[in-house]
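So this first bit is one chain, no partners, the form predicted alone, shown in structure tokens.
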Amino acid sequence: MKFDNKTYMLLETDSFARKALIAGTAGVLLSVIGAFMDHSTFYQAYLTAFTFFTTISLGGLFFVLVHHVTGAHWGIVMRRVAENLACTLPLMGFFMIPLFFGMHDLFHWSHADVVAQDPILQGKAGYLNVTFFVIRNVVYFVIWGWLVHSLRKLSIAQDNGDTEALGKMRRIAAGGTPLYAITVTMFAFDWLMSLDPHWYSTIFGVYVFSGGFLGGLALLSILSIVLRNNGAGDIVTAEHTHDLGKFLFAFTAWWGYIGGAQYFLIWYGNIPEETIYFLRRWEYGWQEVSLFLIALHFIIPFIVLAFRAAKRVPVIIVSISALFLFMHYVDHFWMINPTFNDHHFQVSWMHLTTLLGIGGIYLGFLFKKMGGASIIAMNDPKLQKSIDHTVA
């Protein structure tokens, strides 16, 4: 790859873009057989893989969308970047139509003879219901399809000239906010918390939000390096890198906040049922998994970020930013599997082919995307100020 100084444009993506194409359709193809094998637990690892992905792209959503709110301009030279991972969310909705058809292998609530025996989801079955369930997420993939759509298009205008395009964009980012803060909640009350409708969270929203925040913040931390790597040097700078390993501190922050929050008020609660949703996750081998992840998606990365030279040396940016793409996913695995294996660890092969399938399409259309047109807003207004940044 390479970055043209004159035209914005980051040449050469094509051959990346094939390569990934061609690991997930090897991928895509092996989960494929695996579904023959054993389809729940098929089902299992698609889920781990689609909502893992799903929050990335809606990281980089809520990046574009806080950027148009808050009007700062530090973000600008990222902002093309962050529009092209958000562009990833239809990808991901046409992703999430095997799932419908795995309902009742995740979801026991989508039984008619399970919900006739249990008064709990007789209570709710009024949201909790396979039609219901099916047109509503169709919905969210389709405002976020329209908020992806709409900023996009009008950033390309802004590029051709739209004086009034940044304008716009900012009334649309103001009206989306809000909506996007809905639709995320509901989506993770969906496929996540309603794996055991029996339990729930007030602030399990919060939480997968603030995860796939930081994963999309990792992301385009990696993605700002590469830039740099590649000749946007003296447009990417290290004041953007230093700003965006600020961002991945205060979330690393955010989320162990959160989720410790989320922990320490079902412990001193000490109702069951809600405890049994932490207990699942502490006993029969499950307990390794929750001590990783609070060492490495919190404590390690916290200690790391914490010191400002770390933030502005490029190879502790991305492979920090790596460790939390990979504790993201395990931060999933972890939410999702001990629902279905609560007395026994289990990762199976379909983890790794879902993850591989999913993820090779899903990078091969990024860099399609980020190779179509210039990878910088290059007529924004704001965006010599954005070059010339320095980090106080």
Contents of the next structure:
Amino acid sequence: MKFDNKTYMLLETDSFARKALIAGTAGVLLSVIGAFMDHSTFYQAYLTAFTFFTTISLGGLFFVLVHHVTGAHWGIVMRRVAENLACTLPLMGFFMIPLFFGMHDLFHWSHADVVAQDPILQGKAGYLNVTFFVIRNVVYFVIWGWLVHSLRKLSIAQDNGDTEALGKMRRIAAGGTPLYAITVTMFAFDWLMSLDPHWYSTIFGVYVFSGGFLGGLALLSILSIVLRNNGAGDIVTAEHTHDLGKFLFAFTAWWGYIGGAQYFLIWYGNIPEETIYFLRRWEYGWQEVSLFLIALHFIIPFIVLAFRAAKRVPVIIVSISALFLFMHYVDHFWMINPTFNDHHFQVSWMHLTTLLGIGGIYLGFLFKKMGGASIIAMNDPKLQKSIDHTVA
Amino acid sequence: MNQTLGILARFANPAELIEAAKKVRDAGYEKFDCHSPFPIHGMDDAMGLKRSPLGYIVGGLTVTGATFGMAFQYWIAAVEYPLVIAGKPFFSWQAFFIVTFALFVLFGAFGALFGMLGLNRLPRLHHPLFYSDQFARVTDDAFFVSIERDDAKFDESKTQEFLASIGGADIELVVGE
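Alternate state requested, the form predicted together with the partner chain (shown: the form predicted alone):
Every chain and every other molecule in the complex is listed next, the one we just looked at coming first.
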């Protein structure tokens, strides 16, 4: 990869994209074999990889939205990268389709005979039924796709000299942010919370969002270093990495705060229908996963990121970001898997192949997108201010 | 008894002030300061200031606050006056976490506020520079460099010449008690 100073294009992304796509295809093929061997394990693993990548893309979309809404200048140099990240959402919509065929393996509320014997599920049937589930999930992706598509189109138009584009993007972002909040919350309720349809937590959507935004920021931090190492060092500087690092610091604290809030309230109330969620994650080997999650998704990165050097030294920020991405996967694994394997801790080889499959195609698509247009929003009026940005 | 407390020189704009700060720093002065109506990016580097220890003060106090919060509640609820509340264990760290977190934040906030005041030697009612009449303009449109008498390199005539040579105007000996 090489950054071109005149056109602001990232050149030669194809070779990496091709490698990622080949790896992804291999992963998909292996996963398909797995699906024929054991379809319920396959769907559990596939759902983990699906929500993992979708929430990361949603994190990228939120970064774009929040920059437009607040008019912040520091991150303009990273805006196009975040747009590219959000542009993978339509791809994730495509990856959602196989899950609709696995609903009977994942959601026991989708079985009519189970619902017929369960008064609680009968009460929820107005929301938790297959038709409505499919319709609303398609609607989320249509909304996200529309947001991504229109923001991207205007952003490119701005590159080509459209001075009206900035105001239009701000208006779309202002209207899009509440839509985003509602759809992300419902997405989390649908795919993750309804795995155990008796259990509920109103903060759950925020929890999933906080993890996803952290994952998106981690990927953005890594990509900021990638840009700096490939010739864009005059535009994307240590100052921008530093500010992304501050965001990582803030949002790992926030993830811990929201996760803690969820846990403490349920602990206080001590109502069996609520405590079952944490009880399942505190037995049969899942206890270690829970502690591992708290330590490495929150406590250790929080302490490390408190130091200034950690946010400015590339090797530390890349290591921490990679750790966050790994822990983001563990977080989703922890949300999904104990529901099905509540009496034994279990990882299947299909977790690896589905991650490789979706991940390879995801990264291939992302890097093709990154090479497809200028990687810096070069005609943004705040760009120079963003380049000159220094952390006080 | 009136005596010289320091020397004050005025500069035309923020860019000149930054340049002046660099030259004063490179000339080896240590007890000097720059004054401006607004913060100037890059001034810390130009003056050669070290990073403030405030972060470590705040960090230390947050850990102290959290430890104190948890330990104090443990002592009350599990050692000094154990009561069974809602059938929960005596040492219910989950229930104590809110207060622990609040003290973590409170100690940190106090550390930041009072640490900042302490490091800046504030509040103080008077400063030698207030003897200078032109110094009032620092809150309006003027940019100053001041060098204190206590500086090892301070010499009334040589320091005045030096400040003039780097472009300072209205050079003034600050005289007061």
